[in-house]
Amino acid sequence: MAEPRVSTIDGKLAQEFAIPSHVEEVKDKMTDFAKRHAAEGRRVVVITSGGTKVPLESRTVRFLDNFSSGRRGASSAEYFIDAGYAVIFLHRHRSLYPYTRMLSNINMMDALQFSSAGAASNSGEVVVNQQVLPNITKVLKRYQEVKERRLLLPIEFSVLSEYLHLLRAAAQALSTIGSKAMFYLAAAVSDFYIPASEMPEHKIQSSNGPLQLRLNMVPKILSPLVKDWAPQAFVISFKLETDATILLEKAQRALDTYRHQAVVANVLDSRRGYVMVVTPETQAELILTEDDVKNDVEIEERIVSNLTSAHKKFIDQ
């Protein structure tokens, strides 16, 4: 297997973005992770979902962030899993998760009630009602199983700098398993960012007037991902644009600046029905019917089939 380069830009991120103290030991669970899977005949694919937090201060009271809650990551997880992949789930805190994800909009204390015999003997038995989780049994059970296989390793960030060091350190630890490791970099990353050594200690105070910050651009990590932590690992990257027009001259641009093996590229208002998988030979167009959004069929599902497929066709080249 090729073992992972050293950057340029590897440099820029030690100075500028904080690094989590956590991150080799992290790595080494990522490592042995990826070899136990890959040992199995599994494919692993590291999942990042989520919005990326930027401080305005050091001791952080305010921040940028965007409106990303992680829905593509958790269900895309799923699917993988269900395809037989062991998936590294890089995600943002608090963003949502596989299987509990269905949670995110119920009210737990409207889903929990008192068995009728606990309710009569006051002795606390407490049940789940299924009319408002129609589906927890089937979720509970897949869960479980997915548990105790180990299939799922979750590893949270929450500001710039985690992601982009965590990102770096499963990159490398993938690295190991050459052409059976995939990326699909889902997670919403900041464009901008302030440098550690720019950024205030403590709470700016509004007494002093108003607000004129200068942010840098973040560094692209993409370009080291692919040519020097993970050089044989299948990479997909998200585009996502508000005008439908420009959306696969974006997409076709990246494969070209970036050399990787996809773009997932979709619009902001349809995201959730329509996406076109777009590779440097192919343009494949994944669509929800009507029927398909009655059934509960979602765009993930179709994502995932046909990157899935790809990917095989990429190990056996």
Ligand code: 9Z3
Contents of the next structure:
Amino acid sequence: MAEPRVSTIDGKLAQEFAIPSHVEEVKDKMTDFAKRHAAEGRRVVVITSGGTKVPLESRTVRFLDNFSSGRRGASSAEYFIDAGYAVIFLHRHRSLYPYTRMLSNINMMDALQFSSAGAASNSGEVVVNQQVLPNITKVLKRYQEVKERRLLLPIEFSVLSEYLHLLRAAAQALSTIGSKAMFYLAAAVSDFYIPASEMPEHKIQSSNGPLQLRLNMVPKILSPLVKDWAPQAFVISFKLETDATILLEKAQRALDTYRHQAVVANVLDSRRGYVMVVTPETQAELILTEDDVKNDVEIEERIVSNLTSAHKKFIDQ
Ligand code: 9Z3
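Next block: the form predicted together with the named molecule, after the form predicted alone:
Let's see the whole complex now, leading with the same chain.
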């Protein structure tokens, strides 16, 4: 049998970005996860979330980071599960996580205490204190149901090379379920990196004077993902700008270039209350009103609702 075609990006990934040792194992896990859920009639979404780290030294002391709290990815994961999807959550280590994000303002040590029986001696059973109990119970119920039904598969990355290889593995794993797969690429991914061959091994010395960096361009991974790795999947990228006037044009340009299904376009400062979902034919503005905000409505609920309907149409066609 002929070898599969190796695109230049596949070659570049192998040469310039360290391959994580567990990538094949993770790919098998993702393939099993996708096939099991698709067989049970569920659609499967890969959500990328959080920012990538780009190391400046191979024994890394310093790195460049892309900004993202992970809230968009984590909250979207919950809404996708509510909509009947199974979720592969490819996220930055220690960024916000589905369900536990709702408890992230609680200090665990303040939430726990010894039960009254052991209180005097500071021993015995540890219980959750009454102030946070209702909140924790509510989140725990949802979390445990998701765990029992095995609807969430978490995969972690920290550095850009891990993100790139794991995303490729996810795309290949989900190519087994065709159009039932969705990619929701909300992670904030670096455009620049230092190739392994040009990276100093040891800590850069400040005694050598001011530091000048020359960074290479990261290969545009969306292109092989759409064309080669998961050509039947429904693919959504995110476009982040700080200048609102160029947002729509940049989103449309991305659609023209990569020929995927939609771009969710947002501006850093207003991203919690306003996004545009841009497709080759349509532009939908999703806006939270003051009342929505008062009622704790999150914009991710609207984004996910818009995209799950579009995915259904895509599959039916
Ligand atoms: C986004 O635009 C996400 O919506 C945010 C979410 C990162 C702004 P938070 O995690 O924020 O809730 O704090 N993600 C994509 C960002 C990105 O890196 N886009 C690049 C670009 O726009 C590459 S596709 O050029």
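Take the two forms, find the largest set of C-alpha atoms that superpose within 1.5 Å, and that set is the rigid core. Please read these numbers as outputs of a predicted model, since none were measured by experiment. Numbering follows the first chain given and starts at 1.
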{"property": "Cα displacement of Leu133 between these two forms reaching 2 Å, rigid core superposed", "result": "yes"}
